[in-house]
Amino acid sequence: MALRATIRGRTYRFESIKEVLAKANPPKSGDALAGIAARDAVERVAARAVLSELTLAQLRQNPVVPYEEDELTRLVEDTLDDQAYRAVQDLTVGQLREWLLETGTTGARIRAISPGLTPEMAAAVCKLMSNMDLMVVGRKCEVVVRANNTLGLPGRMSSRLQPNHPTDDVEGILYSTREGLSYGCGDAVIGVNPATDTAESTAEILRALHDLMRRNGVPTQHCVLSHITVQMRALSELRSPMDLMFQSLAGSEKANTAFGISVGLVDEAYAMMRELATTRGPNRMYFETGQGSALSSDAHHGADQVTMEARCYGFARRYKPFLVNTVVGFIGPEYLETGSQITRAGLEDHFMGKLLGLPMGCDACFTYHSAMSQDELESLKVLLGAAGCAYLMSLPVGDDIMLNYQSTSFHDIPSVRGLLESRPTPEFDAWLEAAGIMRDGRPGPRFGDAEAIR
């Protein structure tokens, strides 16, 4: 296989389409760590020249991390529906980029060929689109899901509600859950991060919001992030209510080793919930990613970042998630470190979610350390909502006080919302049009009034 191009009179040659893959990214700091990046935006060309001529054939039969070394890897290409990839087999990446943009392709002719594409083929249409081709297609990409609502519907934007609190005080998280329910926030989900990753402390806080929930009628999930394990013991012996089961996956199989999860383990999981979920819809599990998690274990087998995040979702989907975000700035700077590489990030990631066919959201976020302002976190989240990004995060201020890094506020929502005329699931509208919190979709007599919420 010749992997090479020709640019200025100068012959770039490359040893592995994991190579191309790596150096046609655009720059990332984490790429450059890891010493794969390309070493000028010349030899950058020439890799994405060297890219576009590849087919999707190609890419199946190379996989950035081996068949034998990875349960991923595996997972992805046991799997794959051969109806679908033979419809698209034959395409380069170039022609696959100019048929994603094509006006007469529509979301539905998307999701009849998405279940035959591997995480290494969205992450090479990936690396050939702009900013704006990553949003066009991304909006194009609608994927409608159902727990107690239903998310992912034209014209509609949710959030999710992160009432954390750095000693998981019941009383406090309940507070600012009120709190954010009355500016119109939680309808993907009310998703605590607790302090203690205790099974007693998970069920107390669940029980807690349920409570909350049933008696004020809101139509939403509610979720504990504490590890997968401890989800399980909370719902299996404590038979606390759970409506979605939350847990962060990598890209590779040594990585998700290093989170204590495995193919198994998850299966497990997804079985336990759909046996004892107190969810009414069939999508039961919730997701989170970011890139550079498989380089911070050193699991990321010599692939660029975004590859490893496109082999996320390719796990993810194995188990029709009702959510999945990536957590794009959370990281921190040694892998995303300025506010473009953050909004490039935040843009391929809910593309290449999409493309494979998930619910995508995201935390649009940054570290303090980070070389990213406030004026750029919102102009990615109104980019993204462009985009037809399914939720974004919402937290008191946007400032979390346990985890220590700056996200979307209570008040972004209605604001993002307003500028791109969308709404809350339908559900979770009537329920704040018949709490006075919303009129016709506007603020009502009751908005940000946390009295509202009993």
Contents of the next structure:
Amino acid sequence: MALRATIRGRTYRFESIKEVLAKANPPKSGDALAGIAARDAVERVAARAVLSELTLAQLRQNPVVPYEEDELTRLVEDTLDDQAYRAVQDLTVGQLREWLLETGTTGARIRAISPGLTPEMAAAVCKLMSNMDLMVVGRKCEVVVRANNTLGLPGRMSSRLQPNHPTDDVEGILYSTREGLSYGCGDAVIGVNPATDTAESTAEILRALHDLMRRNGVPTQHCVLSHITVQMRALSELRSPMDLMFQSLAGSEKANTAFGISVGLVDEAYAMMRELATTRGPNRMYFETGQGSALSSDAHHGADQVTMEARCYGFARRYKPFLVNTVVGFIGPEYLETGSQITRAGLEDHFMGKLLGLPMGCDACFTYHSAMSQDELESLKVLLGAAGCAYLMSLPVGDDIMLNYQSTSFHDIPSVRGLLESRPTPEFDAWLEAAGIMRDGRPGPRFGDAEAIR
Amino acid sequence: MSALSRTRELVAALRHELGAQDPLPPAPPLPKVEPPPVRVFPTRRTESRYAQAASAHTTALLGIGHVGTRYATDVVLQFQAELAVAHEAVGTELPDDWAARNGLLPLRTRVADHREFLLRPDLGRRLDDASLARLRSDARRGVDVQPILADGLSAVACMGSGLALLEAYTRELEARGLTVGTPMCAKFARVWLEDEIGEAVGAKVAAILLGERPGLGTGDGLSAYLVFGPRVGKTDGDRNMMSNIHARGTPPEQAGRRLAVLTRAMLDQGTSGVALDLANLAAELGEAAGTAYRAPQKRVRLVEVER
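Form predicted alone already given; the form predicted together with its partner chain follows:
Then the entire complex follows, led off by the chain already shown.
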């Protein structure tokens, strides 16, 4: 491997595939913070040119974290689908990009090769694609999953209702939930980030949401996003109703250790959910990811944040999750500085996750110290919807009063659905129509009327 | 008939079908547009029953209604005002002479400007050479506690209630017979800066009081992070923290008292962070122990227009 390209007489040399992958990235403050970004725009193109000529087999042989050092690398390598891999192993990254974009390459064909792709391959092709390339292919990918309802069908866009509260006041959580449902939100999940990470508090919130869903016959799922070990206690010891089990994932063994998890632990949780979950399944897990999390615990192994993000998806797909979303602007400007960086990252993550077979949603969001405007954030939600994103978040005016950041609002969900003529999951859609919240896919007589929900 | 003339015929028929002259006929005239019903960001007088009931339990902005699927104009303005307050708090810089004017030892990190402060947390965790020299020559050494006031992510909060918190905390520490280091203030500072400062002055406990990342409509909150045995290399698990220090959360007077209780516990137990046992202090600490219920703060209306 020469890893060399010449642009206008100047030759650019790269030491490793890891360096090529990093320098091929569009500008991200996190890659600059890690000291691995391209020096300038020309070097970036040179890296992309080198990357375009690498074969998928070469990428498989050169994971960004060595097999011996990292259980995620081992997981991907040891469980890769051989038949699917053999179908694409001789393609270069440039050829994979073109194959994905070809009209004849349908969602079913992408689905056939997906289990043969490593995260590094998904990240590599991502770096050769423009935002619109990412959207075009993302839209083609077919990922349909089922828990209590069926998510990811064509023409559908769902939302997580996120009724967080700074002190986990259950009444406060229920007030936000009722209002969100009345705007047609919550078909992906009603999911609460708790302020207090205890099994008792997790169980109390789960019970209250479960009762509300029962009382109103809402066909959706619920989840409390405490640490996975806390949820396991709530499920096995306190026997809480639990439709989905949640965990944040990172892209290396070392970073997951900082999160207090391992492949073995998530295996155990998954087995517990198959036995005890209150959803019919077959999909029962919920994962969140986000570019920069590995670097923030100094566990990126010198790799760029897009590649480390793809490795989260290599981990997630083992558990056939019902939901995966990237919390794209939450981590802060030291990783994603501006609206264009956050937008790019959202589209990248959606594309890579879908390509690797995951039901990708996105928490399109910013913290108040990043350089993204509200208008840019609203645009991103439409771009994601057009790219076939399975779900967005939803909160009162997009304001998370517990985590202090700006996300998607209750009002944004019916707005994006209206713009793109998309509908919620079929089961939830039927419930909204029956409740008078929607009428033929448009706001109905009880739209926005929280008192329609008991 | 040739393929070309067939196409011409098809196009002509299509144009006729779409409206021979004008593809979009003029809109019928409307009588005077009546103003829609008044929808305002809830105040005591105007809020909906649902919003009123919800506000006893949450500060989430509920019961605000909708126009089509979007917000009423008044809600948009209120939202934009809250956003502007948050952005202003992040964007405001601590004036270089603010520390000295307020009788505090002025310190600065290795950060060059505000953008670098946001992008390089590593530089905000270390003092520049001049500040380190000033600290070594001017600050009292070998104290029990070294409080450090700092801008963090909101200089507005630092300048707003920073002095009040520093004074309250110092007074409460002295009332417990503890020695307190030279009052100081650091610009472009991150939490972990307390490690280097505490180590340099040989303090048993370092406590950095700094502006927290603003939320919507709130740029005036301070947080405090305390660490026992400060030295470079301590991690988040070694620290105890208290957030939401401001008039609508925990007021500075009360926060100073709670932080002093926390400090005393660190000195007594010789540790901090996850290893610190706070079980016996719960009542005295309130939410600084991380357990007590806190009633929701009231969301205030920011925009008023004179008519």
